[in-house]
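Starting off, we have a lone chain in the form predicted on its own, written out as structure tokens.
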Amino acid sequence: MIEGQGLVKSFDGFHALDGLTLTTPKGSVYGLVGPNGAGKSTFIRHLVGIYRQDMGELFVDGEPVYENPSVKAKIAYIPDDIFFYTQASILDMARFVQSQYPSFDMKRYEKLSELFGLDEKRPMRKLSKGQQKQAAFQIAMAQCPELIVLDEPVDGLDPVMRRQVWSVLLQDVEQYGTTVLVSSHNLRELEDVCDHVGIMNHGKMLIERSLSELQENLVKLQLAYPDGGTLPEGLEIVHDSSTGRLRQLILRGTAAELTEKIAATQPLFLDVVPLSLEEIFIYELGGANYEVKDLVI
């Protein structure tokens, strides 16, 4: 659905994309990831076409974005700051952007106008931001597209909504092939919903796997050894740490591989500890250098 090749794009000399690739398949759920200023908000309004890149190609569907109406057609963008005008009500905006999008569909919009249960008649300017986010995923699921990409889609909704939300979208990527890319800090909740998962840093694909790959592929151990006891030699120890006798170790390989060879030095206590995406993202990041360090005085 979505392929990036070497993206490059500079602002007064500073590489905010520099050889970026990306690819996303057609009907995933994407989940773009990494510290501030790695560059994800400026991919992605590449891709929704607002930045055209200095070099490299960018396709959505084998045809480029920039200043292609078909394919922008195809694309709903919900940002991290919702854009209406100043005056307009829900439904002000649902009209104009049925006029701009073929593909809405207004008897789609009242069904989720129901759902969500906002007053269509009143200024968005007046709804609190949890409510222009719930307008927006009204305004943007009623366009029935291909593409929905989302710039911190649920900042600012209460759980109970994040949860429908969550569930409209994976209803329609299940029926109608959607896909979705979603740029997020939330990595907790992105677990939950994603499929593959790319890690940005410095305006480069750092590492693009499916999220059961990512999850296979680092390790976390804990352990604790009578005196004298030692680890196997030859293993990749992304990081190591201690509380007392017991040992904890993040480590690249496979879980069946690594327990094997530790098992066979006869530890006293040996256990498979599941990785969460957050933890993925921060060893995979650089490990200490990316960890929450006390502060010393």
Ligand code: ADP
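Residue numbers count along the first chain shown, from 1. What we label the rigid core is the largest C-alpha set whose atoms superpose within 1.5 Å from one form to the other. What you see is a predicted model; the values in this text were computed from it and never measured. Compared with the form predicted together with this ligand:
Taking the rigid core as fixed, one finds a CA shift for Gln248 of 2 Å or more between these two forms. Relative to the superposed rigid core, Gly27 undergoes a CA displacement smaller than 2 Å between these two forms. Taking the rigid core as fixed, one finds a CA shift for Ser70 smaller than 2 Å between these two forms.
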Given for the second form:
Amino acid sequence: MIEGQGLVKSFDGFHALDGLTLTTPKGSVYGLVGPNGAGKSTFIRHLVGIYRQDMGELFVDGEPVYENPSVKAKIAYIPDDIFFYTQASILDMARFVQSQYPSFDMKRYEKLSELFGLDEKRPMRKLSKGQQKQAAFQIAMAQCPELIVLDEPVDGLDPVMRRQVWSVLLQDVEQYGTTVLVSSHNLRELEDVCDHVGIMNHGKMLIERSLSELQENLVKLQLAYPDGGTLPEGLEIVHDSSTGRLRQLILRGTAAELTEKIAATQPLFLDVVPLSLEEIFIYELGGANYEVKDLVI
Ligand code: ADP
Ligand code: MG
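Could the form predicted together with this ligand be shown next, to go alongside the form predicted on its own?
Everything in the complex follows now, all chains and molecules, and the chain you saw is the first one.
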């Protein structure tokens, strides 16, 4: 759905994007993670057609976005700072978006409005930051987009509302194959919802993987050997620590293959433990000292 190749964008000689490459399959929930200043919002502004890159290529559904109304019509965008006309109520903004996007579905908007329970006559400017995000979200979803782009969407949302937003989003992904691209400076926030993750820093992609790829490549095991017991030969160990007799290993390989191999050496105890996304990235990037450690807080 999204194909970015070698994207460069400079502001007064500063490269906010510095050769960024990114691929988002259709129907995926793609988490774009990186510290503040990494270039996430800059990339997103290219993705929705606000900026044009200095170099490189960017396609949505095989077409460039910039000044391309037919592609833009498929995209809904919730920026980090929500736009609204000063005097506008939620309903006014919904009608405005309806006038711009032929796919806007007023019935759907009303349903979403009911779900979120905001008074749609209220002026946008009188809402809290979190409520403004909710309002923007219900309007964006009523647009029935093929691609929805959310820049730091959970900022200001309470946990209940956050769950509500994600449940609506994931339902659309399931039902209509909607593609979601969501940015955050917090990897943990995206852990439960994304099936693809890209980590960027300094305008570049550090690592981009699907969750299943990631989970196949690294396995965390807890085990204990009786005296004299040892691990089999030929394991690719990326992390090894012990607490008393209990040993924690992170190994390259698949869970099935590794447990079989290790079980053959007759440990007292052997268990596969789920890896957090954070751990996966730290080890994938070649060690805990790598800068990703600072990216995931
Ligand atoms: P993120 O969203 O990942 O926090 P941004 O994309 O907002 O990062 O910013 C990336 C870098 O580009 C920052 O150093 C920021 O100061 C710079 N930048 C972004 N937009 C502009 C702009 N319009 N003019 C000048 N510098 C900008
Ligand atoms: Mg940003």
